[in-house]
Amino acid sequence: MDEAALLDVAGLDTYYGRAHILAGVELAIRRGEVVVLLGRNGAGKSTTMKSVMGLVRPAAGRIEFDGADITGAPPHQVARRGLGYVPEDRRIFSDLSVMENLEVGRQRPREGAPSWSPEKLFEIFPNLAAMRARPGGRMSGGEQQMLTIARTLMGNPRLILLDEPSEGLAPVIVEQMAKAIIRLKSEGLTVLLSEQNLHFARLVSDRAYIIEKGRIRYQGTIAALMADEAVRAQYLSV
């Protein structure tokens, strides 16, 4: 394990029955930097996600997060150690306003971890400023992406997992939700996204991996990735 990383994974084996979905998967993340997982639909990406938020079991494998080996654990109690998790499919109460949705999401202050308030998201999210009271199922996709990753921050996690945040964007909510991740990595946030987006990838992201037919099959820096065209032909074009 890397004594040094915030989140660490070795050796993840994951099933869907009898489907292998994940082998060996080792990642790690070091406190304050935005790391992504590359990889095509179906590669493994939400899997290892689910896998670390305790949303589903590894056959084999261990997770440490910030020294505590939470492995196997059920999705609150990982939470409440400092792990914020934004599903693909958002998951807003659409019948509940901007603002009650923010407070669904409140939790105490957490050492390590940024603290976050609505006045400061509104900052970082200027278009839910000005729909404080809306209902989020009158919100468009975008909107409620930004709704869903505030609400996350509202439990003032020490690392925050993004699947898919650019999925199904506009271009314009795209850039948007770039410069909303790098302020929170500005504020002190560890953040690992999932994507199949290189263009965002390479906008926010320090480090990257990329993962098919659930293997982790390179990592390095972002810069490194853009550079090798050859690894980007083989794990990433359509």
Given for the second form:
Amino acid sequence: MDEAALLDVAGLDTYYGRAHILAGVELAIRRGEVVVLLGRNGAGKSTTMKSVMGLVRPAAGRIEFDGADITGAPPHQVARRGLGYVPEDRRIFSDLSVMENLEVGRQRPREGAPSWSPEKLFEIFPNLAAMRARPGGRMSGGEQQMLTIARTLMGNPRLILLDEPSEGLAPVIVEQMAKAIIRLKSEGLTVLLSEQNLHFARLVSDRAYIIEKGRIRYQGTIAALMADEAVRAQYLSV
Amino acid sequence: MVVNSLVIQLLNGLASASALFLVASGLSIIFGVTRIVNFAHGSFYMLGAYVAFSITRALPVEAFDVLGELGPHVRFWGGIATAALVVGLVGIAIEIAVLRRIYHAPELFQLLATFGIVLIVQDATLAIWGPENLVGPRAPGLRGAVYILDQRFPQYELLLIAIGPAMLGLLWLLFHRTRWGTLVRAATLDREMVAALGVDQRKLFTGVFLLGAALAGLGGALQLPRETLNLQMDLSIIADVFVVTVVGGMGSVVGAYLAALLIAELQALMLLAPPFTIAGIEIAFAKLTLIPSFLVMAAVLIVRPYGLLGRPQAAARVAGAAEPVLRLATPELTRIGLAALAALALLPLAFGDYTVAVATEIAIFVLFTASLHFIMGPGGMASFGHAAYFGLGAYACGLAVKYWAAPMGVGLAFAPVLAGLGGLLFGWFTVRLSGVYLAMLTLAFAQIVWSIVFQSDALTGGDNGIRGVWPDEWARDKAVYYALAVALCIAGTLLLRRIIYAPFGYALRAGRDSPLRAEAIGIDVRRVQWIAFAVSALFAGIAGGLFAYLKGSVFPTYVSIPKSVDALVRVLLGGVQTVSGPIVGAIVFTGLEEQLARATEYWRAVLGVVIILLVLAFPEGLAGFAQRRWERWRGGGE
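Please supply the corresponding structure for the form predicted together with its partner chain (the preceding block corresponds to the form predicted alone).
Whole complex next, starting from this chain.
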């Protein structure tokens, strides 16, 4: 790395009970980048994100965020350092309205990170603006996906972990999602997203990692990956 | 006239509903966020009343003279509010000292720890305020009565009627109009996600405990002008409060208010119902106030298993935390067991009557504990009212002696029959629920049995119990009775063990681990659980019968909440997921209790501390701990 990474993960090992999920995962994300973590179902993408966030305790390895060691720190401390997490299953607070969901995510403005308000978020996710008082449980999957991202952005993160943002969404919503991520990048946000959808990843990412059976198997620019048919066939085709 | 008294009773019901609501909403809020069912919530209520009593006395009257006419009001209401705050602070202290360490422990252990707090608070209250009932001051300016439809109605009750909805409104504002409230509601739905968004759960939990405890404290303090204060306030309210929270739906404040109204009104109306006679025994509804509320709970839970406004709990069991496999004892362990049996047989030869009596009691509790373990461990159903079946067994013997002057054999045969029938009846409802709701329903059923035996003086002698339940002539000798009890208890315990390892036991465990898959391979899970529940009740009944003849008497305390919790402590102490656990737990706990009761007046508090320390130190129970050590020592098991 020519420049110090904003998020630096080294030798990450994570277990669920006796099952070895991650084996020495290495990642380095620089400021302002959009990086995609590609892999099949069960490869370890979500576990990597949960381990970084402190939701799962890694058995070994080191996670540095903005120069500080956050390995094993509780999730709320990780979040308060400016690391935002958007879970794969969205986890909207179903009884809370859109505005209340956003309120839960709110943190103070942070230096070196874009600042967000509900109004500014509604510009990126216009669908949400029309349903401020609607309970989260009565929204469509696509609307919930927008809300879960907006909710995390309310914490004014420096880096956001997006776990499979395109999963289960209609093509037209996927397109909106891609635009949203590109907009976030233009605001100066750093993004690590996980994906199975290579087409989507290609629209938004600068670089890619491929994870398989808990190990990083490939890293390179998205252009290089698109040119390397052998790698894609080996790790990504179903 | 009937209409008039009906209206007055309805108003009385509204006033009672307010107090019930304050305590229940606190319990519900705490459960919603921390997922802890706080047994000690009744203790907060009792503390609120006692602290308010002391504060309203200690505040010097003269100090409030400067306020003129307002002085007495500020003094009284200031005292009430301060008491609520003090109890809130006590809640914080308990949360930080104890609960914070056990948020990740299994929910039963959490409940147990909070019961430890109940014991400690009971003795602390006894030590500070003494055993006599206390009468608090009346509220200034509200000492009189108003006339409603020509009937006197106390002014203070009118105020209480208003306080319930007022607090409901304030709580609604708190939860819907403040950031803190929004966070609490979010945490009730998904606390991990709240943490991932940067909210410190620990502060949130502590805040919730402050609020919940203060609400209970306020509920207690407001009783000051209404009721005499006594040391039974804690457990007597907690049963009602459990009913209210379960009927309303755990975690729902509005549900708690609706349920409090429903229950309190029903209880008030019962007072008007005329007594009637069944089989020559007069039954007065007025005295059986507990029963309708529990019937309401049973009815609501069958129609809406999560209460009026509750919702299904997120799966309590974390994936990957599978129950360990039960293995047959190794030859070494079998030999140890046989040696222990031989030692037991020789015991009367070496020790005096007292030790033999204690040993008999231990044997009885081994069987009782094994019966509870049977449905808790392999069955996965945590009964919080197992004393019901123990008590039914004991009362079967008592009634056999009282009404038929029957010999012991008849009593001991009747005991498992009555208890088993009780198990069949209550079990039918119980197996329809799971988790915390199941536990609370079993507790409710136990309270029904308790209220029947406690309140129907004519049948059971009420509080005075039934005396003269002695064994037949041939078994009067302590050593002989000991031999009989040990033989029956060991036979019963071994039989239960045998069932666990029989195909029925496998079916039961399959139903516990994965009901859907068990159904898919042709096991009727509910039916298996129902039978298991009845079998467990039956064996508990045998233990109860033996206990009746050991003590020579039967009292309602055999059916009380502490008896049920004692049984739970024994099972959990031993370890739920080991087969020998209940035996170890029963021996250790019964011995401990016996020693403590002899050593100090404040044995309850000591016991409470011991329970809490045990929960903190051995979350898998003594036998579970020993088993792991043993396997490690043997070279990693497998």
